[in-house]
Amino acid sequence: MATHRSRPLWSRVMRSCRLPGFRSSWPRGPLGARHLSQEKQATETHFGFETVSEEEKGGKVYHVFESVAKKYDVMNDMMSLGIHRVWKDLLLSKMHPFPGTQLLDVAGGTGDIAFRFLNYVHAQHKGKQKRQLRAQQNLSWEEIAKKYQSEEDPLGGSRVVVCDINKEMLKIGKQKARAQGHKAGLAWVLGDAEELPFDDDKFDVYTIAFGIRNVTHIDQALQEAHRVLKPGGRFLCLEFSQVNNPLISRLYDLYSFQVIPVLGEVVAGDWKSYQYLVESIRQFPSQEEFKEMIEDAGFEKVTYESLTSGIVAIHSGFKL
């Protein structure tokens, strides 16, 4: 398990100042070992097959997310011809939130997993309020309305953050909340996984569905996954993963290099933003090794489990 890192006495007192459930952008000392996003060194990695420097990575994976913002869900329901909606709700079920769960949904831009989980607490809240009422066999109908009209928060004091780092993909999220009739419980953050703008130890659950593949330092989105969970916190990641059968595999590497690029520029209009999604994939570590490093960011009790052949997989850890 991973130890909480010392802080010198004037990290101290400046994060005594913050705003309640935020974190300074103050850099941490030497104790720290981080600096800014500015202060990383030029180190060359991967943008799909092409090598970039670690900070040119980061503007062409903005770029990407910025271009396909407004076309991002029409095209992830023809990419995966629906099967996406499928896989996220499988991975709230494997959540199961509790009521009064504190989630926090990085990249999650859209919304996609948010309103999965706002939908599900709600209807969790509202079977357990039935489920009262029904043992109480001597309320008068009076009685029971007033009950429903007494209920505060729908949602048990349960909350999702929705942290992202593209503007547009958050406008969009907001767009459909207001569509959707979302409103309690839910808020929107721009902000880095790799340096994420929150206290530690501040959420039950911490989820990324289809980010963390995108993220220029994987080991250290991680390590602040662990950080902002609170001791008994879960991770989960829904991410595409390696392809476990032969066959499949052929059939799927051919969709996805000359079916998806051409749906990107007859739908959204960009050829090279979808040829990267494709790569990126590819670039992404298979199940076994994407648990090792979940393991090294100190998550214990790591699990996966693939789906559709292995073509995406959700991975769990907590944070004990």
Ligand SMILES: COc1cc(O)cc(C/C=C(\C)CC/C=C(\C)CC/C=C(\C)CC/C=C(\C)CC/C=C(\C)CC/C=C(\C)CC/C=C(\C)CC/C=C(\C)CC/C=C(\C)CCC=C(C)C)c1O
The other form holds:
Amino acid sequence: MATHRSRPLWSRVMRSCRLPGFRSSWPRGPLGARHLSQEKQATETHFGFETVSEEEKGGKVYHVFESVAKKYDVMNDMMSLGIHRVWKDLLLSKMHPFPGTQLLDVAGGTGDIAFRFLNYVHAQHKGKQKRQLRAQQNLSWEEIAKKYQSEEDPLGGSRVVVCDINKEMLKIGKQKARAQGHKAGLAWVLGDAEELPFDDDKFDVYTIAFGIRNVTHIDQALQEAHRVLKPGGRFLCLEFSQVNNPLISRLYDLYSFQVIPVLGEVVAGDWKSYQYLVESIRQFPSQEEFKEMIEDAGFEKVTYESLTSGIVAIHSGFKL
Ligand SMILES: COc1cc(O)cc(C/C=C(\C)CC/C=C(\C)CC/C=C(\C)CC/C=C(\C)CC/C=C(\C)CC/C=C(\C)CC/C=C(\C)CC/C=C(\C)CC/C=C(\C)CCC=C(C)C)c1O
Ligand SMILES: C[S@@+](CC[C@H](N)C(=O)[O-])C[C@H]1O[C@@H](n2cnc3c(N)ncnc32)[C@H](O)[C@@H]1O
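For comparison with the form predicted alone, kindly provide the form predicted together with the ligand.
Below: every chain and molecule of the assembly, starting with the one above.
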């Protein structure tokens, strides 16, 4: 079977040499590459509103999530007044996993998407079991109890792999998994979205929630998503997007720049990481631009849904 090492040679060589032209037109934010010289295009990018070298960015992003890991979940509930939970639930209902789904959750951090997936497939499997038992009306209650006990896989064959580049985020995720009683069907892998440590054609669904904005080469991460998905597999991305209503946009800016970093400082003792959060949101492409990037990576039937006036969007695409 082909492995992740089997990426075309030109791709590997151009990537390691950082030749101009390898990158797509991204980044295109206010301080993005389109304002830079041809030579600098291959080496400079943005970290929030700051211009940094591509080599520097990964380390800076790593430091942000290492720093916020312990307060990450509480901060999300506070900053979003719990709304991020609704967005994540919507991602799961859009996915509507079938029994036996193999999910890869990239930039999975503290496991929010993975735990939702496990709860979803568990409930789905239980429901299916109940329906089957109801259909077998002639069974005695002892036989029904026996059938329940002999059930070996309560997830019906579904599995999720959480992959994240940050050890601290994964550590918190594993602690949460233990506390919530998740063990079966869950694996944690340290890895980079730009160079996934998985074989080709391995997963039915690839998710990335609030992760892709932090990746240095978004085009590379999208190509990797395409590579590891099975033919017919689905890409789903939940990410901050563009608010189009001018009034809401004004309020949103006020809240983002005046409140979020203050909350970051008060709750997590970390102004800078939350300043990076709001700045990185402004650097991310619009719904339509991101849709094009997903198509460029080879996905088909690409669609998106804007949620909460476009504060976030869910993009979907298929490897056909
Ligand atoms: C370091 O990197 C990160 C760290 C992290 O912890 C998380 C992430 C990734 C993010 C997530 C996993 C998602 C969860 C996190 C967030 C949603 C935080 C980011 C928040 C924003 C960019 C702002 C938008 C927030 C929301 C839509 C949540 C709801 C909040 C409100 C409705 C605001 C209510 C607050 C107040 C009333 C307090 C007083 C506010 C002011 C004085 C400022 C003025 C503000 C307003 C008048 C209202 C604000 C209005 C809006 C936000 C727009 C309203 C929208 C609609 C009506 C649709 C990570 O990468
Ligand atoms: C805002 S958190 C999102 C966590 C989780 N998906 C959620 O929705 O709560 C962003 C995550 O992206 C991870 N990340 C950043 N760059 C990455 C990369 N190149 N490869 C894999 N993960 C990365 C960070 O370590 C962090 O855990």
